[in-house]
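A single chain comes next, written as C-alpha cells; it is the form predicted on its own.
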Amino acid sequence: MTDLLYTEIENDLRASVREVLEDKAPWTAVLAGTEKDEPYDAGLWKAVAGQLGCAGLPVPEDLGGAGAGWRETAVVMEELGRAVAPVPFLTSSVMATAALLAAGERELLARLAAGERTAVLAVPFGTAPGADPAADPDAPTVSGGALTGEVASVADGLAADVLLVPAGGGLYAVDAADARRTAVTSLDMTRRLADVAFGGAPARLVAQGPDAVRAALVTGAALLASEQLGIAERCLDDTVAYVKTRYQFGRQIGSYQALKHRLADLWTAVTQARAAARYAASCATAGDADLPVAAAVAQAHCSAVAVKAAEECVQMHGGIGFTWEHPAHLYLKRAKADSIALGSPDRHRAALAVLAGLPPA
C-alpha cells in the first residue's frame, strides 16, 4: 500500500519553501502585482526554482535536477497554492518538465532544471487528460519547419521562454519571441492568460506522437490536486484563526454552533483531498498505470474541495471578506480558475467511470 504521509525530507524541503514565500510573497506582494503588467513575480521565480532548486526536483540528476520526483513537487505546489504564489511553476516545472521527461529531451530540459529558462505546453488551459490537442482539426500546422496557427487561452502564455505546441502528430518547441502573445482577461491575475499566434515561425520537433502531450496534461492534473490542496488549507486555516478572535454579541463567532458545523465538514473534506492528491503524486512519482485513475480521483474531489474552502474563507469573515483589502478573493479567483483547468470535475468523473469500466447512464 502507497505510504502517503510526508516524510522528514517533504517537511524540511515544505518549510524552505514556506520561508520564502512569506518573506518574498506575503499576500499584499502578491495582491499588488495583480495590478502591475508583469506576467508574473520574476525575482520570487528566481528565488524558487534556482536558489531552492525546486524547478528541477522531478529531473533525474544526469540530466541537470536534483533527482527527486513528484511528490517532493507536489509539496511545493501545495506551498505554492497557500500563497497564491504568481509563478509558472505548475506550466513550466510540472507539465512542460513532464512533456520533455516524456520525450527523452536533454538540452532544454537541462535549462528548465536550473531555472534558467521557462517553457509553457500551447494548449487551452482546460485541455483535459487523455485529449491529444494536435489531432484537433483547429491545431496549428507544421511545413517545413514552421509553425502556423492559434492557440487561445494558454496558461503562462506570456511567462514563456519557449513554447511546446502539439502539432502535424508531434510536439513542437518554438522561441516565445517568434510568436505573437495577447493578454486576456483573466478571472485568476496570478496565472495569466494568452492568445498565441504563430505565422510561420521556426519550430523544433521534440516529440512524435501523443505521448508527451498526454504525459503533460496527466501530471499537470495530477499535481494540480495539490495546489487546490493548498489553496484550502490556507483558508481553512485563515478562517478558524478568523472565528476565534472575532467578536458578535459578546462571544467569539467561533463558539456558535452552526460554524463549528461547517468548519467541521470543510476539514473533513480538506482532510479527504489530502489523501487523493497525495496518492495522485504518489502515482506519478512511481510511474503506475493507476495514475489516470488518480488524477481523475483528485481532480474531481479537489476542485470543488477547494472552491469550497475558499467560499466559506470570504463568507465567515464576514464584511472584510468581501473587500479588495483582503485576501481571500485571491483565494477565490484561483480556487474557480483551477476548477476548471486542465478538465472540469465534471469531465474527470466521467473520465473516472470510463477508466472504471462503469456502463455509461
Given for the second form:
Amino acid sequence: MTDLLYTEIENDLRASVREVLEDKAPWTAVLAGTEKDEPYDAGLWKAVAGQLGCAGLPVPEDLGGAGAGWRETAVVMEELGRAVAPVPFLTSSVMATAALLAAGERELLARLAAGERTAVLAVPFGTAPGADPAADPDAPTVSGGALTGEVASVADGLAADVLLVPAGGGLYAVDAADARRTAVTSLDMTRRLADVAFGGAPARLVAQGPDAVRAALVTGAALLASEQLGIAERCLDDTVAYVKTRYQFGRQIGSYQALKHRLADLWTAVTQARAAARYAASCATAGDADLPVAAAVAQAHCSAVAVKAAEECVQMHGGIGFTWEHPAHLYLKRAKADSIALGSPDRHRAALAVLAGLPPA
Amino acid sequence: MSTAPPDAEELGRRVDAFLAEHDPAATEPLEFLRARFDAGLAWVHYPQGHGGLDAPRALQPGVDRRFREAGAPTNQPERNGIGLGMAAPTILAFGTEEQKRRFLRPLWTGEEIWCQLFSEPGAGSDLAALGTRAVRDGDHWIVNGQKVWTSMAHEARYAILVTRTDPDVPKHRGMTYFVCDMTAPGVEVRPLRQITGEAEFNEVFLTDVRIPDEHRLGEIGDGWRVSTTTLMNERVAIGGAAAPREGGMIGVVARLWRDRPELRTAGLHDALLRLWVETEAARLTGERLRQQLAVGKPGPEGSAAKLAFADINQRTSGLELELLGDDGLRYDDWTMRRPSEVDFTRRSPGYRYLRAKGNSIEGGTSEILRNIIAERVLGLPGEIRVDKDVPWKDLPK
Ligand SMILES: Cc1cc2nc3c(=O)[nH]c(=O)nc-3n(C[C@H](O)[C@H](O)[C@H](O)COP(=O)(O)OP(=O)(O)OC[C@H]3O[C@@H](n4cnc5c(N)ncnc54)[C@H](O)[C@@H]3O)c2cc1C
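Can I have the other form now, the form predicted together with its partner chain, not the form predicted on its own?
Once more the chain from above appears, this time first in line as the rest of the complex follows.
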C-alpha cells in the first residue's frame, strides 16, 4: 500500500514554508492585498518560489528543479491553503508544470521551476479532469501559428506571463502580452480569475493531443485536495481555539455539546480528508494507474470537508465570524471556490461512476 | 531465558519451522492451536510464555498470513471478540503471572469464550454508576446484581466483571474488577431478544455468586482504571484489519447496483456514489492509522474510525433496502435464535439494516465518542459534572 504518512523531509519543508508564510502572509496582509490591483503578492511569491525553491519541486534537477515529487508539492499546497496565500502556485507550479512535464517541454519548464516566470493553463477554472478543452467547439482556434478566441474565468489569468491554451487538438503557448486580459471580480479574492481573449496572437505548439492538458487537470485536482485539507485544518484549529476562549451564559462555549459534537465530527472528516489527499498526492507522484480514482475521491471528499470547515468556522465565531475584519470569510470564499474548481463534487462522483463501474440509472 | 525480540525474517523462519513440525492437515486443530500459542506465534507482541515473543505488533498480520496460506486451523476470532479484543489486553496489563498463565492460552485457542459483564440497567454510558455489589467474605467475594446487554453470555465460560465494592466514596473510586466464572452457582443467563429477532445478547443475574480473590484483576477500588484499559482496547479492536476497496457493506450494495439495472434511480445513484466516496476515505484513514502504528506513532484516528464506521454502515445498509424496493420489504427469519457470532454477510438485507443500528450504541455510543474526541483530542472543556464528589450511594438513580 502507498505510503500515506509524511516523511521527515516533508515535515521539514512544511516547517520552513509555514515560517515564511507566517512572516510574509499573515491574514491581515492577505486581506489588505485583496484591496489592491496586483493580481498576486509578488514579494510572497518570490520568497516561496525563489528563496524556498518551491516552484520547481516536482521538476527534475537537470531542468533546474528540486527533483522532489508531487507529495512534497502537496505539503506546500497544504500550507498555502492554511494561509489562503495569494500566489500562483497551483496554477503555475502544479498545473502548468504538469502539462509541460507531460509535453516534454524544457525551456519554459526550467524558467517556471526557477520562479522567473509563471504560466497558467488557459481553461475555465471549473474544468474537471477527463474533459478535453481543446476539442470544445468554443475553444480558441489556430491558424498559421496565430490563435483566436476567448476563454472565460481563467484562474490567475492576470498573474501569468505565459498562457497555455488548449486549441486545435493540442496545447499552445502564448505570451501573455499578446492576449487581452480582463480582470474578473472573483468570489475567491485570494485567487482571482481573468477573462482572456486572443485576436490572432502568435502561438507556439507545445504538445499535440489531449495528454498534456489531461495531466494538468488530474494533477491539479489531486493536489487541490491538499490545499483543501490545509484550509479545513486551519478553520478547525481556529474554531477550536476560539470556542475555548469565548464565554456565554457563564461557560466557555466549547463546553456545550451542540458545538463539541459538531467539532468532533469535523475533526473526523478532516482526518479522512487527510488520508484521501495523501493518497491522491502519492498516486500522482508514483504515476499510479489509480490516480484518476484517487483524485476524484479526494476532490469529492475534500471539497465538501473544506467548505464545511469554513462554514462551521463562520457560524461558531458568531457575529464576529460574519465580519470583514475576521479571516473566516477569506477561507470560506477560497473553500467554496475550490469546491467548484477543477470540477464540483458532483462531477467527480459522476467520474467515479464510470471509473468504478457504477453506471447511472 | 529471554532473547532479543525477533524481526520479520526471524518470525518467518519460526513459522516455517513450526509448520514443518506440525502439519496443519495431519494435526488435530486444538492441538495445533495450543502448540502455536506455546511457540509464541499466537499474538507475537505478547510476552514470551504468554503466546508471544515480545515482537513488534505490526508483524502479526504477516504471521497470520503465513498460517492462513498454509491452511492452518484458526482460533475463530469472530466467536471470541470480547476475549481477544478486551479481556486479553486487560489481563495482560493488570493480571498476576498466575492469572495470565491460567487464562490467556484457552482464551486464545478459543476453548474458552469470554463475555463482558459491564453494562447494567442503570449504568450504560455512565458505566461508573454501576451498582452490582461485591462484598468481601474471607478469600472470596460475594456478588449480587444485574447486568444487561451482555453479548454472547450464553456461550461464555468466563466474563470480565466490574462491581461496586465501596458505595460510600464517589463512584469512580469504589469499583473493583474481577474475572467471573460463568458456570459458578448463582450466575443466571437469560436471553434478551433484540431488534433483529434473535438473542445475541442477554441479561445476566448474579445472586450470591462466590468469586475467589485470586480472580480479582487489579487492586481493590481500582476497578475504574482497569475498566478504562478494557474500553480503550474495545475502541482499538474496531477497524483493525486492512480492507480492500469495496470491502464490507459498500461492496454488497455496489454489486447489487451492477447486477440489477432495473432497480436504479438517479437519486439512489447519487446516494451510492456519496457513500462510495466516504467509505473509500474511511478505508484510507484506516490504512493511515495502520501505517502510523507500524512506525510506532499511533495517532488518535482510532476514535474517528469507530464513529465513521457506525455512520457509514448504517446509511449504506439503509440504502440497500431502498434500492431493493419490494425485495427490501421481505425479512429472512424472525425466530428467536441464539447465534454464536454476528453474521453480517449471510443474513438478509433487512437484518443488516437492523443490526447496523447497534453499531452506534455498542462499545460506547457515538455521542460519548464525540465527547471523547472533543475533550481528549481537541482539548475542549469537559462536561459539567454534578456527580463528582458525591458518594455513589447518594447519587440520583
Ligand atoms: C449490540 C449491543 C451489544 C452490547 N454488548 C455489550 C456487552 O457485551 N457487554 C456490556 O457490558 N454491554 C454491552 N452493550 C451495552 C452498551 O455498551 C450500552 O448500551 C451503551 O454503552 C449505552 O448505554 P445505555 O444503553 O445505557 O444508553 P444510555 O447511556 O442510557 O444512553 C441513551 C442515549 O443518551 C445518550 N447519552 C448518554 N449520556 C450522554 C452524554 N453524557 N452526552 C450525550 N449523550 C448522552 C446516548 O448516546 C444515547 O443516545 C451492548 C449494546 C448493544 C447495542
